[in-house]
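So this first bit is one chain, no partners, the form predicted alone, shown in structure tokens.
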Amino acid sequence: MKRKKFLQTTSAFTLGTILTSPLVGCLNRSGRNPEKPGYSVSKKTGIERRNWGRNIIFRAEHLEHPSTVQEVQELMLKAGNKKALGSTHSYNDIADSPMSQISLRKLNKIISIEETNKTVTIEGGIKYEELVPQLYEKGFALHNLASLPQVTVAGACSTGTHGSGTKNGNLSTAVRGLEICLADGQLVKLSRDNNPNIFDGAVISMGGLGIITSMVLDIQPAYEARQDIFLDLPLENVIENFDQIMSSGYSVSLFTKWQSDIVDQVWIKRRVDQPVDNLGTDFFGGKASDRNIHPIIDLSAESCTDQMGVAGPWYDRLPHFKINAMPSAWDELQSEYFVPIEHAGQAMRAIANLGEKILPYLYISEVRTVAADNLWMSQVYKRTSVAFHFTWKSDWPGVKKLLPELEAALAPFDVRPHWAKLFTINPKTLQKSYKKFPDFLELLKTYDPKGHFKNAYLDSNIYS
């Protein structure tokens, strides 16, 4: 199918107007009812807003919606505590605050392309849904992208969210520069080249320094994929062989629900432009599917990209769940847990061993690999890890149990949560875990000495 003909057909996005409603997390450290998660209604306006898993409800009395940057430097000269809020795809609060959240969901265009050298220059509240059509139309691409491109590039690259594949950096990775208001108002720009000192803890920085007003990616000339998924892989057959299938493609996902031995999905994403194997009817013990289906085999694949190995453009093959679909199980949590790739087996089979446990709120585990990278914050910071995804059903009082026992299997590993969903590791043995942390709360206090991006949040797990 040809591009623009593609385009006509894919680019209607209506999941953004179902998502424009602020939906962020909960962890149990800041007085809240552990029966309850989540805020009163705001005071203020007397609206409930949520999250996207509606597990918390936000404790900040104003949602500001700017529509241009300088009525961002104009909020910022306002008193009180302020944090960005993005699609509101995170499962604690992050991106609460305890006064004025500010949505740059007006501020969603493409600034510039600049083909010679290869960026593409964003404004902060543009969505990745957004975003992925017009490059393709331009012909250019990203190097990867998440299970769902729903979610802001500004929010998702503030808190290390990735895609899949052994070579293929986290999507902080893609960053080349930022545009930072702080909470004076001042504008400041930093980036990869002229400032090479701080920029690799700037980026995943979990909107401490300020509002992200724009951003400059790394692109690549545009490419096609396909994808072909194998059911029923042998746990021990994929313990044994994980190198050789998480590397059988461009990006490789597992769907496991860690019951009986075995390994229920393998998603394997190749691009076309690269040399393409037959990978056969059985893979490693499993056997090719006959049919799309959806990570949680019961759900329909409506809603998934194409697959049966049918080539497609990257941003309609590299995520899950197409741009213009309901993503996921919608009404849920989610856990992700990082751990070094040469200790995937050894965590896999603690997980296993907690299986009987963790089925009654489990919808669907995902495993994927990240490649190193230099970023201070990121839970890949030089180590190729594996990611350990839990989508859960929404039970906090039974997950809240549950993570701290599912914490303790991968401790031995080094392990690392994503710093936007739910976990319950000690703020002084994640800090721990950071080579970099010392550097990243200097960089912290200096861009915000104040502490107006403060929130309950970095308080617990950044500043205590």
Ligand SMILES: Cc1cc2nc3c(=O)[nH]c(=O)nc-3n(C[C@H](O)[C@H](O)[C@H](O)COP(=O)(O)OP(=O)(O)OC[C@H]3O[C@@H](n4cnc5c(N)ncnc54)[C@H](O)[C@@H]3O)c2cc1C
The other form holds:
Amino acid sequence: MKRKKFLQTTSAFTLGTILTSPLVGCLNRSGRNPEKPGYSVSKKTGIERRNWGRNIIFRAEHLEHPSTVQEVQELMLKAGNKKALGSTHSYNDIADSPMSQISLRKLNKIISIEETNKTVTIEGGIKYEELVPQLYEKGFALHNLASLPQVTVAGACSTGTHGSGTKNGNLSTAVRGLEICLADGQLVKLSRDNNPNIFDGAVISMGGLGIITSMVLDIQPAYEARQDIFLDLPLENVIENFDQIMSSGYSVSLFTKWQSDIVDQVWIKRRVDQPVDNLGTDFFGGKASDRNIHPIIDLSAESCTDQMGVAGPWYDRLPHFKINAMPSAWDELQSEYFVPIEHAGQAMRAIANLGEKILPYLYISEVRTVAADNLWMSQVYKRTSVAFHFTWKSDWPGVKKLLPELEAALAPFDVRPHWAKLFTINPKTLQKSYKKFPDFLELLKTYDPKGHFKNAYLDSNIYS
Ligand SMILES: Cc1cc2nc3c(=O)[nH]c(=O)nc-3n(C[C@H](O)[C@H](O)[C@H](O)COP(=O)(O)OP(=O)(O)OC[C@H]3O[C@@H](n4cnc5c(N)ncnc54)[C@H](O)[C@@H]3O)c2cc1C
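Starting from the form predicted alone above, please write out the structure of the form predicted in complex with the ligand.
Let's see the whole complex now, leading with the same chain.
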């Protein structure tokens, strides 16, 4: 694959440390300023810049905030490595750079909505929380959302971020077009329609191709959704009826601490424009919740989207956390592992067997499903999967010791980790799990031949 050939075939569309050691800094929580998460703390002041979870100190010397695409292009001509920075919600150093991070926060607008094609074109720094209310107002929706709307669309789609739903692809599957600024300042437009041979490789690229300056996403007519929660389902009931339970709604999440043979909560999110059965008060042995709750049961449900079957806009039900609210526990770490859905029961038993070892480090675990896709570096490439997420307490030494055991328990199922969370799987094992890995590597080398968008994470996990 020659870059020249790629560029010839690209055409304008209406765009208008595995962490064997990628964890460069794991910090105690002193000095946390709730007013200034992430990169709002400037290095120029002498204070370290950190990711949203505050477990990573960015090593990049510079943080640039271009306000036009032309400024992005000009920045490319400066010496040294660069990396796009989204909203800093990744738990590893995937978004760090040895030299400069480039935040597109000032490029956060909707460029156009094409009603006939059912697409929205957005700037490369927009967050879901900025995009989705505007889409809803105009009568449109996305097919799914992650647990929180505070992340950027480009950052989420570059790492295979997902919600739940056995028939729902991850958020990256909605990407129909990309405009990418390459290291030489050139803008390249790639689309699903015009570049079918490589587009599937370009969507989940971990910032390795360049800076995404705009994106085209599939949209659909707006819909309303409701969520209903059931508590304390016997684990064996869940394992025996896994497919039925996970298909009981448009998007279904299980929350569990892997204790006492109980799955603590099941959140069933259903579209109200599709048939909605009465689920009753007893759901596979679980009792209907009689109040709004937080996935971490001891925390206030104030930040959570409305439950108890109350219908509301899609964007205010599919995520667990509201726009403008604090998602999750914040003082936490995260890992997530994907295995093919046919192994769901065995994998759940394998994790439950480690329940006592996991418990001291765990706030809560979430189990979701994600439909198979064709994106080369997707954790669910060609395999509908179950995703096991772990919200850990902020004890990296303890979690780091535990992860290899957890990963070994899931290894028989060809486990793949979430690109943006904490894992210790060996890069070679990881690369072997991705059939299209050699093509992805070639794509990176073609579009970024001098490795300007490399960082320690890509060096370790992809280029090694
Ligand atoms: C509380 C919390 C809840 C979460 N819930 C979920 C969930 O439900 N499901 C899930 O799958 N994940 C979840 N995540 C993980 C999160 O979705 C990913 O870390 C995602 O990548 C974060 O997006 P970001 O904008 O913060 O990107 P960053 O972390 O800033 O960057 C991630 C990657 O994207 C690249 N990138 C960012 N912007 C651009 C751009 N313009 N051009 C090129 N590359 C770019 C970066 O270079 C980097 O490689 C959660 C994280 C947190 C903190």
